[in-house]
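First comes one chain, alone, set out as structure tokens in the form predicted alone.
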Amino acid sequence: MRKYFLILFTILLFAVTGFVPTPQQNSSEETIAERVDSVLALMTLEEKIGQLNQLSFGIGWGPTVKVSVPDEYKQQIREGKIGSFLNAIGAEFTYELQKVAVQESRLKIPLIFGLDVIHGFKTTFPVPLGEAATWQPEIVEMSAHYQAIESASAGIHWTFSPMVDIARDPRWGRIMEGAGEDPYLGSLMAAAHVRGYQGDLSDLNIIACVKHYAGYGGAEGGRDYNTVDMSERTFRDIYLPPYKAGVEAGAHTLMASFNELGGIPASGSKYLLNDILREEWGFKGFVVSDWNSIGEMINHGYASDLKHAGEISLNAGLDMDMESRSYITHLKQLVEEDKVDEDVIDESVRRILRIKFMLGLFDDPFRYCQKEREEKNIMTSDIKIASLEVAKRSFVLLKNDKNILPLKKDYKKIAVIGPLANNSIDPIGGWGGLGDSADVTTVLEGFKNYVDKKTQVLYSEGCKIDDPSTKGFKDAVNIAKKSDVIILCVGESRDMSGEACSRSSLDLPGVQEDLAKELLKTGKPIIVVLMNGRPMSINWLNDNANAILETWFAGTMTGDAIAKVLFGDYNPSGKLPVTFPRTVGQVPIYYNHKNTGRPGDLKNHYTSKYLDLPLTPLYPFGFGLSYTTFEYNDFKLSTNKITNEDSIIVSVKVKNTGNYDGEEVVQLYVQDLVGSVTRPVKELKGFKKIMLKRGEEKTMDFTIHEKDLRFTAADMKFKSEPGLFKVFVGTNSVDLKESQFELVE
């Protein structure tokens, strides 16, 4: 039985949200296989090819999406030429489409409807990078569970999520969609998303799609869609594990990525789609292309035309074509020319029909198309409470000079300043689904909702996010002078991170830092609220602000969550899932790097370093402060020598030595000192989040097994090697206690 929650947290979730995680239930594979074959036997080649074809409605995004069904689409559905739609939204609209499929087509095969539900449907949750900052897989599972409820109630069967790409380059805009830089943390978050979306595949669950398979996060220069080229060992040890974790958690679909890997585009890679995914991992679901990624193999120089691209992709194991229209246009001819075997098409069709049976669509095609349920389940109080809970836990306290936070509740005047202070659009974040800015609580509104009538909340925008104008500075300074404390809300706009949103600078856009410099001159304390979808270089703020709270893009309940945390109703407990560089010139910078023959030493000229920067990042991986303090003592190992059959228990006492109850993420790292290939300076191997009351002390135990020490060795086998290992425990990837043990044969 899975361990979903700490006891205290379980009680909290039951009381506050009513969420109870549900283990997945296995349908009878044999029965489904028989039913799939019975349908397949009736299908013409054209109808088979139709199941492999996914088309989109060009509806865009927004809170009030209305669209009609083109006659062309209706006719294609009747002829069995479409197996799936994306961006078909709403119980009534999907009912209309499904009705054509099951009442007017020859074989009455139901459609499957997909949508990018990345961090919310109507109620938005924090962006996935923020969710990863909770370091609580159970919280992420809960978030995905509620997102599934809203989506399923609006006719959606399938989400193109989770994105599990490891990202070591914050210039890449899609870093906000994943869990950051670490394969261990990323794997746990991937599995949590899959469990939360899929559950037991009731009509309030949706199919997960692990993406982008594979290596998409390693794009050169952080430029989206760019080339990916890395060693097989780095690919297997760093980038591949979260995809595998998603598959092992039961994900029923994967999405092939845009990028090439080792010179072969992922959408045409038999090595990825068949050898690893199906042969090594035993994946039984189906693979969908990313948008026109089959057609884009022409631009890669790997396919001569769209027909050739379809031939490559289907033979490689890519089952469903999203929007290139290669399969529907060319597969029949390719079969006739003996370039594609119909048996290969049959296998892809089987995989897709299997999922439709698992969803219960053959038994009740309209089970997801109930208008009454849609009205009942969208933006409920339970879902908004869950969004608030996740948001609070995603925040990372980066600085708290002289314990200025939590804020005093007796301030007479509070200045809420900045382009994100009364902004209801950008907190929704990239991939905000149908999130409506009218439903978002801004920081200004959150403060006004929170403080009592004796406290006056003053507001000034000061400047725009990305605009050179300083006209608003004067008003902002005047407001600040009248106040006891400044809440400065700065960061990115929602369209500065996400797909196709790579940036060459990680500095605050526009004149936001200049605004902060003017406010500093007032002498009033400055609390920075940072909103963004990626690590940023905020050296000046770190040196001069009194406190900094990283809030990412926190979603619908942004303002309420920020107010509650700043005033101490919730003690921040988030930890960074990704390293924050001092400047873009340090990129890529990540904690689990390799050593060199000349490790960096500022006192030695001929070592690996920059002449104009410290060796360290601004904030390391795993970093995050609390309103209280924690002390680590009595660090010990149960033994200093183990065999392959043994395990070692690592224990440490953690004490809350501050003035507030609080949560701490206790982190375990290991370093393999000598290997048949060079090994990282440390690797995350475990963590536990614990609640400690003021003055309370607990002993935390971690167990290390031989399997935890495995890697891709010189012979390309995944195994451990005998030798010495360092083990570290602490509050982040830098501030650690260490010991040593030996693995012997």
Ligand code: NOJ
Second form
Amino acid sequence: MRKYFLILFTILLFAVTGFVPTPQQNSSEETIAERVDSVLALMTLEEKIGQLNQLSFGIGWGPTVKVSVPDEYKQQIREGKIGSFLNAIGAEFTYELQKVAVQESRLKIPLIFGLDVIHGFKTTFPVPLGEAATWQPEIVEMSAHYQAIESASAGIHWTFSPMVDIARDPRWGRIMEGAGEDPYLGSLMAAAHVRGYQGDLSDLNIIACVKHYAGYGGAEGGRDYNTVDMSERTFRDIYLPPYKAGVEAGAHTLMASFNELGGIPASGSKYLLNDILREEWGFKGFVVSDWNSIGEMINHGYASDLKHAGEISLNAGLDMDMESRSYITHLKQLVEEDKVDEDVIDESVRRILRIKFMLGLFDDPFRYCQKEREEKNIMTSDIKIASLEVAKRSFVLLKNDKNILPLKKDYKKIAVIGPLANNSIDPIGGWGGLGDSADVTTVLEGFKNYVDKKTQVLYSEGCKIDDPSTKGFKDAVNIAKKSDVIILCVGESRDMSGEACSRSSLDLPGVQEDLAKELLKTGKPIIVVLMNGRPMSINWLNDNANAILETWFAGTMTGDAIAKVLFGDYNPSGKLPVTFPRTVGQVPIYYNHKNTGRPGDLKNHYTSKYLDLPLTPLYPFGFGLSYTTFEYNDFKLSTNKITNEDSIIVSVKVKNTGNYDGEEVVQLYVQDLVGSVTRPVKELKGFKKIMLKRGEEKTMDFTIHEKDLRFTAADMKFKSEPGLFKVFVGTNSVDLKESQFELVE
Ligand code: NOJ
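Could the form predicted in complex with the ligand be given as well, to go with the form predicted alone?
Every chain and every other molecule in the complex is listed next, the one we just looked at coming first.
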């Protein structure tokens, strides 16, 4: 009854004043639902369809800042034909657009502005793969929180992040946008991002969008947009958990992926969008398509034309159409032809309006459009400090022969060499938002900022990232000869990873390795600084360089962060979130593989191996060195038998046995020895990052419950099975101490 009055009141009020009452932000779900219905009751079918339509502002894919609003857009907004824009940026510019929506359209429904804030808006943070290498969800949450502050201050309500696609194939360029190969680590990172962006949706928070739902990272051959086909068990146990974790952390939106999964494009999959997402997980938010992913179902061979594609997607549960224009063009006719039920459209509109209410846009449509706040909040010193902190923690020390690092502070001359040494554009990484090279410290600048007057920093580019010319080698060798140590900055350019950036080789591009070979001849120690968005096969460097620091693409504060870490102001603590193969021929290679009936054995011909390669990767998952050393002792289980009701405490003493204070990521893995289906050789089940002072020892405890041992069993139920389990603790996925317990009924 109350609801009925509310709707009636709304209609009357609108008729008299043209005013749509809005709920208070933070209202209860029930109040929001009532308010949503009160707006819905006023809407024509065309206006409803308009809410489902998202357009990119301007021409092309990139963000557009501060341009005047063309009449063509104004007219569409006035007519209620656009529910959302992506790529419209800036407090003033979004104000202009919003003004048309809330002052000139019939129902005054505010627009929602989305943008790819993937690892920063203007201040860039390390790419997500680098953030995952921190193994510190709380740091990633902080990073997302700061990214939200910057982008929300510039009018953005909604980010198309986090990308939580599990990736086991480093040829796939988008591996850089996610947290790597592991569902447990990936789930924690997904949830951390969501919490960081959304907060409590009060001031300066943005809505998260968990993407790309689902299975996008499983693209065959690592080729972007490619077919995905895998068993439902692998899908559920490996690929799905991070999406679920994002939903459980409260993500208000998801993005449907480009790929097909087992023959059904994700953007038209009722199974994904309804059965799993809404029925199984109880997701209440809305789903946006990827860019024209509805239209692409025609190429997939799943829809005959754009109209058919719209029918499939809407009926499957895809609420908002990004850029295919299928909904805006065809939905009305589809309703008239009874191919789409208006109730289904209503449901999608409800989901979208609900988020607009939750964001407080009906209360104050301009709450994200404050020019002064934008000026104040972009690139503040706080945000830069946060970016520096995350960058330092994301670096992974891959090699440190004879403890050449940290660098001595009394070197007279340091040669900073390589195509990434004085490069301020590539460290921004792919999807760098509005990141500007003018704001980035290069490695050369970082070194110059760091050293005192007694040390001279020399520079030579040596070669380009991906160019056959060796002309610059001579100059590089000359300055190397004059120096005490070489800092060699090599890797990929920012546009070699990210969307549509699949590569068939994981080797260093161009003549970078040849440059390293020439420099080696000088006899000077070589410290390699790697910048890249994917695992690389750097065997020669691993064999010949004195030290290697993986720095991914570290963002705005790159140079300062690298100098601080190389000189030992911060002791590296990152660990690999993904396996580094020796060669692309080993791909896919990941730590949580199955054993096979013939586990690899180089001495036994008829086993699962390559004739021409060792069994192991170059660097395993979870690997990363420190300037200090850690010793693991007294590995104990509180019991060797548990039932479904109790738990085991796994404890181990970790001691800092080296010469520096440092942090260690203590990792816990489990293996289920026999199952109703075969089980991985190891699965990450927990980790803790701890700080230990020189000589300090701490006891680390982990608790294992029955629920941690569940998987999709032979009957497709997610459950544990009684039997024997191995449990491992250690510094990476290979160097582990081992014990055993039994799960009894
Ligand atoms: C396509 C990409 O796949 C997706 O990740 C991104 O969010 C959209 N374009 C919007 O830019």
